[in-house]
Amino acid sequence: MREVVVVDRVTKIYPNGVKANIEVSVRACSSEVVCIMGPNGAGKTTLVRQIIGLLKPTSGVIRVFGVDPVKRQDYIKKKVAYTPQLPLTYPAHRVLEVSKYVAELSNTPFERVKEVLEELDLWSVRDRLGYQLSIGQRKLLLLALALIKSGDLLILDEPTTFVDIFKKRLMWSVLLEERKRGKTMIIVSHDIEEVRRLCDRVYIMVAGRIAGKLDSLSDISRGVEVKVYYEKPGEITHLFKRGVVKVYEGLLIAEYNQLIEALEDLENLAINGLNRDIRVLLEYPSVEYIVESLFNKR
């Protein structure tokens, strides 16, 4: 496959002496979805800003579609669609107005604008002003604008932060369709389920460095865990059909590979076990857990 993004031993040192990236190397090939994970302050957003040419590396080489993104901003703006981490908005403009403006700049037909807004559940709020949108809707609009722009490379910085689980599932579905269409993507994310669903390859960043690379999160043994505290857990085991269930005194533990499976069983519990005095705890492996697992394998 053709290499779309090449980051080769890139170091970024800010004027105050802070080393945000240290000898970072990353690759993304055509039709591939690459994820960058890591704790807060690991240097992920700095790396993304260098890839799109907003920041110049202190040392090292970055090539996007074979060109230097800092020197060829005109080319990069045509080829790359980017969504920032923060839920930016256009407070005095309507959703449809902003969408049509982006479409005109990128020669995208109106039919595609309508399709994207409908896919992301924004068509019903197309006449709302930016300040009237919820934080989640603002994130949806940012993704919509990136898709309307229709760049060959999508770079998404925490695309589903501030979005509820139902809208996340919607966004994941849309992105999976884009993947089928051959889009190359780089996704910065803290959401384990998001990475499981979307990404072909995962880079783990810690303290400005690439600490490791995973082909998928299936390399991480721990999945989603539901703990149900109830005096007679044996009475509710039949409600947990999608997980591996273990029963202890006053406790039921169900383990799952995917978050959606756990949520479906919890929905079943909510519908059929509301008259029971129970306490539920949902646990998911954190980025820190994945980093620890990675280092423990060495």
Contents of the next structure:
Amino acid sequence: MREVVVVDRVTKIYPNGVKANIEVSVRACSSEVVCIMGPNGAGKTTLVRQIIGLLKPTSGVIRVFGVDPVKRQDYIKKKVAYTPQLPLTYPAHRVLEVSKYVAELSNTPFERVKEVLEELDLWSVRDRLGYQLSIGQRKLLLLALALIKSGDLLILDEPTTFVDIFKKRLMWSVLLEERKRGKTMIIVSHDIEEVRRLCDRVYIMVAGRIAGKLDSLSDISRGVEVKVYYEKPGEITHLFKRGVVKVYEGLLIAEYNQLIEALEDLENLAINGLNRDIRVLLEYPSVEYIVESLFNKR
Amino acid sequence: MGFSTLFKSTIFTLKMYRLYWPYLLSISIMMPITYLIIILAISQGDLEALRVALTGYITITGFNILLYMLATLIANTFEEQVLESYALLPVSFWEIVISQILAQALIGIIPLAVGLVVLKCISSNINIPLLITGLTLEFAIYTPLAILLGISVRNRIRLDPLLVFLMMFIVIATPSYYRLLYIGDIYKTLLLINPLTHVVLVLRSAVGVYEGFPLVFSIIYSILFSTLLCVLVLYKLRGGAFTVLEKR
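Coords for the form predicted together with the partner chain, given the form predicted on its own:
Once more the chain from above appears, this time first in line as the rest of the complex follows.
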């Protein structure tokens, strides 16, 4: 597979001395969906801005489609579609106006504009001005513009942040379609579910560095947490045999390596403990949990 | 840089003002008309005084539209997140800036035309090439200055008081509404440092009002100042948008 994005030992130090990226190396091959995860302030957005040529690395090399994105902005703008993190759109422009403007400049036919807006449930609000859109709709519009503009590489900086679960699913289904079409994507995300659904490979960034690289999604499929809120958690610990159990006041937390193990214990709880006043939450691990696990492994 | 892209981007920029129409109306129509009414009232039929004031009107209107509004627009565009959102668009960085200049120039046509029509009505003889030279020099000074201010401040809220201060400074430090000829030598020398003074002098010469200063010097000084501003802009944007974003 052809390497589309090569980030080789990139360090980015801002003029004020902030080290945003330290010796970061990331690769994305054609038709691959690569995810960059990490806590806030880890340097993900700085990395992405360097990949699209908005920032220049202090040291190291970045090549996108074989060219330096800072020096070849014109080429990068043609080849890369990008959605920024914040839902800033054009407040005084109608959804259709902005979409048509981007389409005309990118030589995208109007049929495609309509198709994308319909897919993302924006056709019904096409005459609304940007400031009249909800935050979720603004994020959808940013994605729509990236899809209308098209390009061989799609870079999405937290595409589903601020978006409700229904719109998230809509976005995921559209992105899965793009994936099927062989589009190369780099997605910055905090959402484990999103990563599971969309990504082939995951880089985890912490404090400006790549803390870990997961080539297989099974690595992040591990780790499911069950939280049981109950007055006397000590009485039900024996029901959670397959997990690592921690007991707090009014709360039991059981950690599992696999979802199936958690489900088996929950089945056990359902049989033996449902007559009790119990509230159960099953959670995928947070980014922080994954980061912690990676560090513990080391 | 394609004309079609520039045209579409200019229209796109102009459409932005549909939401800020009171701002547009007040700066590009109400303010110039207010100036004009005051000028007409104060001159009391004295045609020379009117010509003097109208050349000042053209300079100050240029400030409002080409400097105040354009600098605000550029500052907004260069705010980190806004500039990032422009990265999505298939237009080059310079196409964005030039389309914004064109949009502002189009906005400025109405108040400028009003001023020129009044000027034509009260002037028996206008030196058109000189008038065009004066207007071009005005454009050539305000535009790079607006870009420079916009990309240096990169925040319209922080820029606004600076522009208000600059406005007051220019009203005083440019002989827009008074004659250079009748002021003291020290003050005159100070005023001649200001390139806008020379723009006013060129415009006045075009309508037959002379301030006793060599016109060629005024034109050369204005061109040199404008060139210096352009060089500074090009230096600041030498590597594209990132050279601005880098400065956190």
